[in-house]
Structures are given as structure tokens and as C-alpha cells.
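Encoded as C-alpha cells, the following chain is the form predicted on its own, with no partner shown.
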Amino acid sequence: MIREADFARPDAPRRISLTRFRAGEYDPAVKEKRPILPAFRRELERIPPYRVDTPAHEIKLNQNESAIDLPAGLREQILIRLREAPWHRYPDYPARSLERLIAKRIRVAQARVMAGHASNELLYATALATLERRKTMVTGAPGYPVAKLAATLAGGRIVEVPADARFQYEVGPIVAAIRKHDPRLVFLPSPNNPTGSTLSRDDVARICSATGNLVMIDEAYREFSGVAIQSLLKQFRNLVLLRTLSKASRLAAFRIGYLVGDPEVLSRIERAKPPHSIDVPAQIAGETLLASGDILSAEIARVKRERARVMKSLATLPGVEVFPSRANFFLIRAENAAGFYKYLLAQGILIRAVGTAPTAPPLLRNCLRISIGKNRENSALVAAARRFFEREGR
């Protein structure tokens, strides 16, 4: 029988009450003053949470989401099903109407798409599906991190082929890397996040020509490319497109991500995806807006035209480099960025501070993305700006 007394023994690190004893706060084989941590997966260690900081804001230009919401009518049919669907049952799974919807839109067949709770749980997915212990991804530099992440956790080994000083790809380095260690995943965003850059179609081609095994092309932010690749999945059985209605389509809320490819890819993946991910709220949103025709375009349109213009105003000033993007955001360096950071959030503007830390990749050093945002969003970062760096170049 265990007494409060006998924990006031001289080797025991500290005296503690039997209470706590038996709530599991000591271990007498451990002297330590703290209760024991469970064991986790030593990669843990080297992998730092993925957060967004987000400060008080006013404007909102740091995690390339539409400016715009859905229009009212189209909110309101979303509601009115939401409140007519059963809430005691589980989603849909697979989701085949809203699988449905997604193909007759992008128009392929319906046996070539997957959807998923967002791009990143079919990158996960994805990952766990190809990679084992020392098999590899390779991936472009600097590139989307939770890629880098999901790899990891899947037991792979990471290979980087850095972009081109002016964050562009080079296809001849990334076919070399594919050639040199026989990657089971190949994992290249276009555009890119956070650079804006792109491949084209002969680019994604050359790619899957030089390996058997999977090409993901994560095309995130495709509407705002210009760049089209699908037709490449009747050639190559070893690609797959990650896509999204994040973005373009204004349902970040609702979290739904789709794959594009070959059905027996897809069936392979879908092994490696939790089921009924995607929840009915998410459902019957994607339904709707894909049900809706085109409310797009004429947003798409906008922001390509305010990446212009913004792009532009910003590339005058002193002291600021400007990259090329074909997403809807872009990336820029200058002299004094965490300067430029601080002062746009005391204007009440934020953005994403990508190169300010001292943990930052070496090739984002002292750089910065902007997302699109509303005209006035846009013109207010342009005077803010103007401001700030015509003041550091006297």
C-alpha cells in the first residue's frame, strides 16, 4: 500500500502528494520535476509548426485569398440547403455529387477526380501514399513549405532544386535531380507559392518524361496563370494535378481541395485519405457554386489587372525589386524589408513577412508577399509604400 509518507524518502527529487502521484505527475525511475513527456516521431524535433501570424489589420494582403466574398443570393442558397440537410448523418463519401460537379466543369470524366478537405489533406495523402523510409521527393527552392512538411512525416528524404536568381524555374537542373535520385514524388506549385513563377506546358512534359513515378503539379492558383496543362494527363499516366476552390473560387472557409488524374493513381491516393473529410457544410457549398455557372471570371480578370498595376507602381521605387508572378499575389526584396513590414502594419496594412526572420531560407532573405486585395486596398499599400521608400532613398 502506497503511503504519503514514504515520498519523503532522501533520494526522492522532491516531496509530492499522493494525489499527484496517482494522476501520473512522478515516476520514481525518473527525477525530474516535471511530468513526462510521451514519445513522438524524432522528426517532430526539426519541424516547426506551421502558423500564420496575424496581427491587428485593417487590410488583409498576406495569405492570397480572394478580396471578394461570394455575392448574397449565392450565400443564401448555401444556407438554405445547409439548414435542409440532415445534421445526424455522416458527408457523403466518396463525394460523387460534388466530384460530379467539378468534372462536368473542368470537363474531363468523372472517374478522374478526387475530392478532398482542401489541397493540403490530398498532399498529405499523396505522400503517404508514395514516400517510405529514404525514398525521396524532389521539390524547387524555395517552395511551398507544407510540402516539405507532409514529405517528412511520411519518412521521405527531400531533394531541392534551387530556382534561378529571379525565383524562375530551371527545368534542366529539376530533370537532372529526377535522374540522379529516382524520386517516387515529384512536387513542383504553378504558380508557385510564395514566388508567383510558373511551367509551361513543355516544362511540365520535359518533366514527366524523365521519371515513371508521380509528377504532382499543385496549380493552387492556375485561374490566374494563363497556363494550361490538363490535356498532359492523356500522355502521362504519372501526373496528377492538386488544385483547389480556395482561391479563385472564394471557399477558403470551406476547405475543399481536388486531385486530377489517372483513376488508378487516384485509387491508390485515396488509400492514404481519411474518410468523410470533407464535411456537408463543405459539400453543399462546392455543390452550389459549381451549380452557380460563371461568377468568376469578371474577379479573375480584376486581379489580373491590379497585379499589373500594382506590380508596376512598386517596381519605380528605390531600394525595391520586384519578381515576376503569375498568381494572385507576387513577391518583392528590398533594402529594408522588416522596416517596410513594420511600418505597413502601423498603416494598418498586412502583409507576409517571408524573408525577415533569421530562420528564413537563404534565398528569401529580406523579402516580402503581397497578395491582390480590393482596388483600394491595392492603392492604399502603393501610397504607403511610395511613402516609405522614397523617404529610405533620400
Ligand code: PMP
The other form holds:
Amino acid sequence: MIREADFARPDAPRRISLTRFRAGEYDPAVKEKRPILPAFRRELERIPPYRVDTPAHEIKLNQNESAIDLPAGLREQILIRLREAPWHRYPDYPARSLERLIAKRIRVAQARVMAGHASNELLYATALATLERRKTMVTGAPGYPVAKLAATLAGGRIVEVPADARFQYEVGPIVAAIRKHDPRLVFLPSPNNPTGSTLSRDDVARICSATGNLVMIDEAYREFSGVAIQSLLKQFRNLVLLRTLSKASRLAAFRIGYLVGDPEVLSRIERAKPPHSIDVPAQIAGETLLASGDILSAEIARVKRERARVMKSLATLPGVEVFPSRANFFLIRAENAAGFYKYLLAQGILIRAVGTAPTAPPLLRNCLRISIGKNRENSALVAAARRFFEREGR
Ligand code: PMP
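Could the form predicted together with the named molecule be shown next, to go alongside the form predicted on its own?
Below is the whole assembly, all chains and molecules, this chain first.
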């Protein structure tokens, strides 16, 4: 195949016509009458499309969502406001009312909050704002795969620091990687997905002290963790917290996330973000939720209780290893993980097979991630696991 760049070479074959080349005459695909693929960035060849496989199921424990919806009254208020809102006008940008309510809820100055179209958008904006060719992101492995997609797309280099055998991130090796690679961005989820492990406040302080560059802690699941690191923002200008209303706040359908950090730092990230990205329904849903009283904490407490119950039950089963988690999900390893996944699916229970595909990272081999559902859903999972592993163990 001859590329257009070849024409610039002094030894380029003279008799090839650029016009005919552009018309695709030298491309075997064209000879075979297949249309030529337009040009794309080379990095895309290393980025698989993000897909969530969702086979038919009755019990959904595969995406770490809230198992219950918002109260009917609150849904109704959102619908009324949406009905009355002008649909022919752009949404507020920046979404100041939403940011004001977030700031009030988490008790920081409004200038320290920047809302976005869920945390994934803010993660992409951060990668674009910090990385470029030959600049590095240091992150943990296993970790949140979307961070790697965003960093690759931004043209950056990725250095992954492996967690220990129990999937706990270790500060020593992370700091060593920071010293060695001088990254533009350090990205670490806490609680981590897919493992549920956390970094302590002290761990985060040590990591922030090791670099002047950006340290982003993804706190998508922080409400379930009991770890509070927000007060470190006063000490470290390079620390940014990434949060979402998709998990404990139960608004996954509406796509709202936010960053908390230094106003100047946020203003740099803002420049890499598309305007008007939080649409009117999302702004209304977020504002209505945040303006209502505390409707979330009872459910968060239930999830934590259920997490303890389910993890304890599974840990007693032969051949099942359960890893510590402080999120609304947890990770297990079992020899016949693929068989267990299929067995559950046959009973209508869908979990996440994070380590059974041939392309799965070696650290996650034979691992499965299970979200905490409603009590009866969790009981169905435990009963199915008992049937499967007690039979396997025999
Ligand atoms: N960070 C982590 C660690 C996650 O697990 C997820 C959701 N799977 C996200 C960010 C993205 O959440 P959202 O885009 O819904 O805010």
C-alpha cells in the first residue's frame, strides 16, 4: 500500500500520479471496490470502543448503579420543571445554579466546583488539558479503564503501577513512578473500580507532595467508603477530586459529574470541555435533587450493610476469594469464573465479567465484579453462588 507521505520521499516512484493515488487507484481496497476509509488518528487503533455487554437479565448487578430509583415525588418535581422549561433555549453554561447547589452540599466555595456532563466528560477534559505527545499519565492497575482511553486519545503515554496481590494501591511504588516519569497527570480512583480498594487521606497527601503536577482522585464511589480527603484541597493546589451524581445520588440516567479543586486549575480544565454539555433535563434533575433534603443516606447505609452481608457469605464458599471493598460493588476471584458468570446469567442474574475474556488484564484473571442490589436480589445472588460453588467443590 502506498501512502501519501511517500510522495515526499526523494526516491518516490515517479510514475505514480498523485491524482490517481488520491482517487484510490493504487489502493487494493479500491480495486476490490471497497470504499477507502477516511484518515483517522493513529491512537484510535489502540482504543477499543467502550461497550457494556447487556444480555437479557432480571437482576442487574453489572454497572454499580443504585439499585433503587429516586422517590416518586422527586421524579414528579423534575418532570414538572422540565415541562415548564423552554426547550428551544440552550442550557445555562456554565451551569452556575447547579454548581452553587453542589458547592453548598459539599461545603466549599462555589469557585471550587466545576460541573460537567458526568465524570467521564471531565476525565476526558482533564486528559486533554494536561497530556500531549510524550507526556505521561501515572495510574494504578487494575484501574478505571476509561482513564486509559482518555489519556491515549490525548496522545499521552501511560505508566501503570500495579496494585498488591489484594488489589490495594501502594503509595511507595506510585511515588517512585512519579519521581521517575514526572507525569503531567496522576489519576487514581478511590474507591477504585473494579476492585473497591481505597487510598487513605495520608496516602493521597503523600502522592500530592511528590509532584507539583495534577493529581486527580476519582471519588465516584466515595459515599460508600467512609474515607474523606476533601480537606486536603486546602493544602494541595495540585489536587482535584472527580465526582459524579451517577452512583450514590442515583442520577446515572442524567449524566452529571463535577470537579472540586483550585479555581485556576479548574479554569484550565474548563477550556478543554465542550460548551453547553450538561443539558436542561440533567441540570433540572441535579438541581432538584440537591435542593431537596437528605434522601440518600438511608440507602447508602443499606448498601454498606448489604455489602458486608454478601461479601461475608461469598467468602465462606469453597474456591471463592473475596477482595476488600468500600464501594457499592466488590470483586471476587474463582477458578471457574466464566462458568459462574454463565450460571448466574441462566438464573437471570447479570454481573460484570472483568477477568474472563482472553483480552482481560492478567491481574484480573478469573475475577468478577458484583454490584450491591436490593436485599432480595443480593439474597438470590448468594443462594445461586452457594448452589454453584458447593457443587463445584464436591
Ligand atoms: N469513575 C469511576 C471509577 C467509575 O466507575 C465510573 C462509572 N463506571 C465513572 C467514573 C463514570 O461515571 P459517570 O460518567 O457516570 O459520572
